[in-house]
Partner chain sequence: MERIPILKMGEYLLVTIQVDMHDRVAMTLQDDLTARIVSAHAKGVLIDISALEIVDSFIGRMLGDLAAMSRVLAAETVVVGMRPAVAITLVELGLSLTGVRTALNVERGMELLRRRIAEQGRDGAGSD
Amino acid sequence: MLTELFGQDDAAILQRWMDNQLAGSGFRPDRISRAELQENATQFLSAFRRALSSGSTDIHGADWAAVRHVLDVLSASRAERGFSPSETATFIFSLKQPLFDRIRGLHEKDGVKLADTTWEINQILDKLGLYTAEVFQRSRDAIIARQQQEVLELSTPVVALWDGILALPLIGTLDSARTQIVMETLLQRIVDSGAAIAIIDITGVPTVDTLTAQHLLKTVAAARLMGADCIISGIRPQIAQTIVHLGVELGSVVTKATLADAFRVALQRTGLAVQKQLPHERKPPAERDRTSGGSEA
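Using the sequence just given, produce the structure of the chain by itself, in the form predicted together with the partner chain.
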């Protein structure tokens, strides 16, 4: 009996549904255009009609695959655009009113049939609404997982400051998963570059608690086992206070307030020095330096 729902004047259902969506709170003109919404609705209705005509009401069955596909695409795209779960589910729930009206028109005289059909279509729409919310949640989770991975990769660069001097500017909270990656990246770079000194800069680490300190010390110990000395730099005044208040023992690790101080120590240890040249000692600039200087000015 659900098959009778469609067949005549489907455009009216679509029109009422669109009106409902546009009037409701689920419509976000800043995130989705009217034309796109119309296209989504048309696609869904035609798939929905075909699924209903199969006679099956199990929305996880093969007959409903096309409907599920439309909803998958729709939910995933809405999750990416920052819709809320209820805004996404409203897409389905706002279809109830036009369909109930249609049922009332069809079975106006038969109260029992009216109630039965309404109940049946209501159940299907509820299931579809829940399905949409589920897909939405899954897409969100996938986005979060991907972003976590990206942040992890972005936040552990190892840069060479000089021959044999590496710097590891840490940004963000240092948990065990990140420590593991930081450690692996640093040790591999020590092997690749043959560096003797590594500077771990924690300017970008918001808080240092006992666990973070332990992770830092582990990294320092591992680097030392590979024959590289570590200097911890970028210790802000508050962090120095926290470290002492917590009773964290940094042991024999050399710590400096700024990366520049740490770099100076590193240069000293490798027997290098930076010297200021007096004006008369400067060599005349080479030909290409002059031309590039001219273009910059």
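Heads up, when I say rigid core I mean the largest set of C-alphas that superpose within 1.5 Å between the two forms. Numbering follows the first chain given and starts at 1. Please read these numbers as outputs of a predicted model, since none were measured by experiment. What changes on going to the form predicted alone:
If you fit the rigid core between these two forms, you'll see the Cα of L217 move by 2 angstroms or more. After superposing the rigid core, the Cα of R178 is displaced by 2 Å or more between these two forms.
Remark: with the core as the superposition reference, the CA shift of V70 between these two forms stays below 2 Å.
Okay, that's the form predicted together with the partner chain, but what's the structure of the form predicted alone?
Just the single chain follows, nothing else.
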């Protein structure tokens, strides 16, 4: 029985295991403390001993649920802290030597039992090590996906240029995933601000292909359903040629070469205009304050 590996020597096995981890490359004192490492090891050994006492060696079975839980938490935590997969899996593999020494002490005179027990515990630890690496990889993939989502959200700012006029500057490639973020962000700002016009600026978009143009048109159509007209700015000569060559039909969407041109059109549509002040109409700040009643009588 594998349960005979534990007993009065539990403390010695834990200490040997801790010594191996502290001396190995998997220990990162800049990312985990010795106290936390000992707590992880103690929790694992407790769950590991109970799982072995069940007689089952199926680490995916119900009897091993507590062991998997400890490894799930540990792997996710180490993925967050920047550990590597091998550093994380070393938590399990460094337990082999203390257990093998324990097996040798128990079955030194019985070669067959020594070999059988060593092989059985080695298989279990290998499976647990692989499980730990798999959980770590899933956790890291989830972290990367979340970070990419956050970058997408940060890379699609909606700016209020004027009362009722929004601008959405796009930089980089516009794919399906990013289009969804762009659309949701823009529509939410339209609802929040009640804007009537949204300028989508693609000056920072390197290339425009058929798919990119379709994404833009979907965004424009969604904004119209919310009661806002869209203007696309940043149409450079090469992009205009590409759109014509691809045969993309932008329909009634207004396009402008620069954001300034688009803003001018937006102001006209809202009945506003920017007028240059003549030199004789300009007043010093102090005089403007007196005229506006900003100074005390």
